[in-house]
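A lone chain, given as structure tokens: the form predicted on its own.
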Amino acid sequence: MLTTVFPYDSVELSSNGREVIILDQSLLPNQEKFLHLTTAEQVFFAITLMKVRGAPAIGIAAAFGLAMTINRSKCRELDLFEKEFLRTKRYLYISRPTAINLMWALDRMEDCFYRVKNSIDDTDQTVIDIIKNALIAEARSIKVEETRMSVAIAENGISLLTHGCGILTHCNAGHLAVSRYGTALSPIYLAHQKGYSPMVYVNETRPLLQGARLTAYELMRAGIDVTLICDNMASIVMSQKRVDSVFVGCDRIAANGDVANKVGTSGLAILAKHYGVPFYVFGPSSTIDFNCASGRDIVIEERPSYEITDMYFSKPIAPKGTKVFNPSFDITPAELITGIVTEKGIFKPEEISKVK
């Protein structure tokens, strides 16, 4: 059974359902600070500013945020309560545009709202109280299911690993990104538990350094052999045959097997193809968007210029006024992907429809 090296989850809902508690990932690895969020606005900005990040964790945080906000509502009339719910849902829906888990989780919360509302014929306040409790339960269920999917992904993914194997990963697809265990890192944790002694190369992942700050932090804490490299060192590491496979997470999988993930992933896939290194994408089925025909239909989030020119540096590293292009994600075409690992098995990209 997969165990975790962390005594906490990166996203949690308080026992009374009135606070969303997150580990502020923007402060890692230097400080572990937990934020207690009590408004939809606080949850929105925690997601936007990447205090909570990683596609599954974003979905969990959004579901918790919606349940928490509605649980705190003082509205006593069902019609007004419904409007408040939909307004909050729409607000959280736009906090980040690329990760499908966020929309999936919020849509599921809306389904729960109307399933309960339409099944009860009682006073407004009674219906409201029942809906509040149902939404809290549904949000908790989303987290439980994502956690179980991480375990199943680990059990499927470990079949790709051998004793002493070398793995290259990009960004962070571990415990922090899924609230518990992870996607691309979960089979590495399981392999470590079983004594495989995996060796992991971690791209620093410019510009926000999620590989350096988060993945290296996680793996070192677990006692795994980890080596940090700059993103532009991936080619030489592969050419020296230090890497047996590439493991990455994903923020959205299109119906044709194209994948959106942290910017730099597509370049890594091209290098892997050149050097004959298998390239695997890991994600729960909640990351698959069957309504999205291909990667061309995925909206790519663009983030502010200071993340490149100023963030994590004591002084700006570019002249003032320099034009900056800062996409947060890129699209890896299906033909560059060896396999997609989900909780339901390992699939070729063109077979992703079988996950339904």
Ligand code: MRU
Contents of the next structure:
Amino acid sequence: MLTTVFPYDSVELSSNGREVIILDQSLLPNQEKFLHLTTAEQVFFAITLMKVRGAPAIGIAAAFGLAMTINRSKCRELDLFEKEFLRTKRYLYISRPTAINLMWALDRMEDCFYRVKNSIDDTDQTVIDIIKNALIAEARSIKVEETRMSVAIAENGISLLTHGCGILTHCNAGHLAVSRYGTALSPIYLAHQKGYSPMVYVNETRPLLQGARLTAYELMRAGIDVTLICDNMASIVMSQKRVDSVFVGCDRIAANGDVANKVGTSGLAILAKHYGVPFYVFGPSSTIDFNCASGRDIVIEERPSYEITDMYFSKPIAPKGTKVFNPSFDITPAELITGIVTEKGIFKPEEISKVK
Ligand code: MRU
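Structure of the form predicted together with the ligand, given the form predicted on its own:
Entire complex below, previous chain first.
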């Protein structure tokens, strides 16, 4: 049985469905502060500014944000209520472009809206109340499913770990990125619980330092052996045979097995191939986009320059006005991936359509 290291989930909906509660990941590891979000705008900016981040967590937060906003709606006419729902959904849909879990969760909420609307013939107010309750239930079940998928990923992924093994990971694909347990980190937690004593090398993950700030924080809290490295040290770590495998999460898996994940992932995969280190990607089926033929079709988010030049430094580290390119993700081609670990098993990237 996988148990969690945190006494709380990183994303939650209050019991009355009127607040989305998130742990502000932008303040970690120095401050554990929970935000109580009560408007769609607050949820939008929490996602855009990465106070909540990680593909599954973004999807859950958006679904909760839509359910919460609609639950607070004062609309008494069904037509206007429907317009408000669609406007809010479209607004949250564009809060970040790469992780497909965001769109997947919001599309599921829309399906739920129309399933209920089309199945009831009653007064507007009664239909509105039933839809509100159904949307809250749907958003909660998205979270429950993501959590269950994380546990199944841990159970499938543990077969890739051995006693005292070394793992290199990038970014954060743990508890914080899902709301509980994680994807790439969940088998590591399970292995630790079973006494395997895994040793984890964590890439700091420039520029937003999800590895240093979040992954090191999570794993150390669980009592796992963590060694932090700068991203440009992965080559020497692999050359010295300090790691047996690379484990990373993903933001979108294309139908041909190409994977979008935090920028730097594709470089790690190239290094892993050079040194003969197995390279595994972990993700729930909600991260697979069968409408996306290959990695070339995935939109890569570009983020502001200050994240590279100023953020997390006490003084700017580049001349004012320096031209900056800040892609937040990159594409790892299927041929560099040893296996994709999902809740349904471990697949060769070219066989990812079997998950359907
Ligand atoms: O920009 P981020 O921090 O949201 O990027 C997150 C990642 O790249 C994760 O590896 C991915 O979302 C998987 S989370 C289980």
